[in-house]
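Next up is one chain by itself, shown in structure tokens, the form predicted in complex with the ligand.
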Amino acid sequence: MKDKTEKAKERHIPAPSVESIRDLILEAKKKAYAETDHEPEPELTSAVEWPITCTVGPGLEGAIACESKVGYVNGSKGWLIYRGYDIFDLCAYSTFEETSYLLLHGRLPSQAELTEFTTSLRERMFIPQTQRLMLSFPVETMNPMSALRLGTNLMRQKQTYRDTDTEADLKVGEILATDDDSIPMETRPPGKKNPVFEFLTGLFKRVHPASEDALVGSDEIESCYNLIAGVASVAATIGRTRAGRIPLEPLPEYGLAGNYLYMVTGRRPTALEERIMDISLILHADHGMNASTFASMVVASTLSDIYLAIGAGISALSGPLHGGANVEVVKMLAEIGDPSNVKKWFRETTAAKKKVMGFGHRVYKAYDPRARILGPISALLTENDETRRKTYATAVALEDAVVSELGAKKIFPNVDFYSGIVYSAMGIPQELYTTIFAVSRVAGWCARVVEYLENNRIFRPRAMYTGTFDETYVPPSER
């Protein structure tokens, strides 16, 4: 009989490489393309002549809120497009920085622009004063999404001039510079095993405006850059603080995904981990007029500033029906425990008329392309660990059960079904998963807010009043 080690050796497959992940994405693309044709829906891809007539269901289902060139979700076919580029191609070939640039500016950057943008985001991840301010709140006991919203607000205090009464009060040139004062930070210098406390390492150039012209306005594209970089640092700070550690500075050799991982775990990520996080950020970056994007746009449409708009997006994303589902999925898989328990669990769940987390979507009535990418990645990442392999096998058994029972109702896995398994395999604590969604989606929120503000009209739908009329006011003492 073979002993445990021999069995493990037999099972061991070589660690996946960055190239093998790309192959896997291109394979998923092939499968997706083979299953659907590729005609856009004319009723959702043409210019709007306002006013329009559309059939609106509860929860504004079917309502057209605006025109947009940022991205397109074809729910009946399962496509996701950012600025004309297919999500499979972006995940196979792009980076989160490049994808963010694409979403914000409407085109892919040149090599020089990409280098400059990537460097700029890395510098903007350096927000020690916001990190220090966060340490004065009970971040470690707060809901991570509440803490993220708090941190985003604190960044705003440092990065815009909206909160000063008069422009005369401004110390021009100190707006962003205020965020680089020296505080002891725990950093791990290159080549050193352990982090050390030290004052400013000097690894980064200051990100402060050189002239009054460069003063960061609250709804300018510069603020979007600050937000895309800063939300990642704030999210990492939350993870770090919850682990009882002091926040880390970003490192110059990593992009945003790698730095996020480093700043959360305190460990330098491998090239594979960095790439997988990059892919995950790319595929969560935009998704049409979802609840959090719409929330950001509603707030921005009042001409409130973009930091507050992004705070609204974070709030909306936190709920279990939206971004919070990825955490619920992992809890659910742990509760099921084993593939052999799936059938019974699913029977009981449907009998209780409960929804299965990580399934269904307002728009997708086909397989979510993001789940097509994250599913195989989670298979690869879990293959060499017995516990994780069991979680993945439980997920697959659940997918089979749900799709065979509810596939006719067009219920398929969504992006949240496999993302938690991927994050867990990379050692990220469960309670941070929804914050990662925000680290990515902030790019889409910014792009859509900036686009909408070009032709802004305050959002103001109406409710159908179904209350009473003619009530007579009775004073409290007589009720």
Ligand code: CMC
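The structure above corresponds to the form predicted in complex with the ligand; please give the structure of the form predicted on its own next.
Partners and other molecules have been left off, which leaves just the chain.
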């Protein structure tokens, strides 16, 4: 009889390469394109003539708030586009740094620009002053998203002068003139000729001296770079602190994804792990006018600074209806326990009218393209670990059961269904999953904030009053 070691050797499959990951993504793209046509929605992909008439549901669903060139989601066809580039191609060929540059600047960088940008982000991940401040708080017992919001605000304290007693001349009258309430709704806001966060001039502390030909040319973009890099370091610091260990510094040989993995786990990631984390960050970088993006834009529209705007995005993401579903998926799969238990569990769950986590989406009525990519990656990452392989097999069995039952109702796996399996396989604790979402989405938040402020109009929706009129005031003694 063969011993367990021999059986394990027989089961072992050589680790996939970075190139095989690319092939896997391109195969997912081929499958996705075979299931849909290639025409965008004409009513949602053209310039707007304000005012616009649209059908609006509760929670502003269906409302058109602005124009954007940053990203596009077509839920009926399962599309996710960043600045014209398909998410499958970006995940196959790009990096998170390159994708972030694309989102912020509207174009792919040259090789020299990409090298400078990547180096700049790595340097900006070094935030010892913010980390020291964080350690003066009980981060190890805080909700990780609360700690992330705290860390972002502490970055603001160390990287700007906004909270000092000395206030610069903010030219408030000039700023207000850019968004006067007297502007009729059919008139496009004039915006500002100079950088959109011009009012921060003189308040910003540059981390590195800028040369005349530096990549960075304005204060608000400097802040975006600091946030993209710094939020990753803050998230890693939270993970290390919760594990009872000291924060780590970024290493020069890794990009942002690799350094995040190193700084949170304490071990040097393999090239494959770094690439998969890179892909995971690309997948979450932007996703239309979701709640956290809208929250960031609303705060920024008041001309509050971008650190507080990103803090608002983190706050929105911390809600269970927006972030954290992948944690619940992992817990659900652990509860099911084995592929053989899926049918019984699913039958009982649907009979009790309980939600099956990781399925369905507010926007997607087709297979989520992010899940198309993360599903096969989950299979590769779990192949050589018996426990994780069983978890993945359980997920596949559950997907088969749900889609066969509810696929006609356009219920398919969403991004959260497989992302938790991917993170778990790379040694990331469950409580940090939502912070990874923020580490990625900060790029999209920043891009949309900067874009919107070019023609800023403070958000001011209305509520339908359904209260009473002509109430008579009665003194407290007579009530």
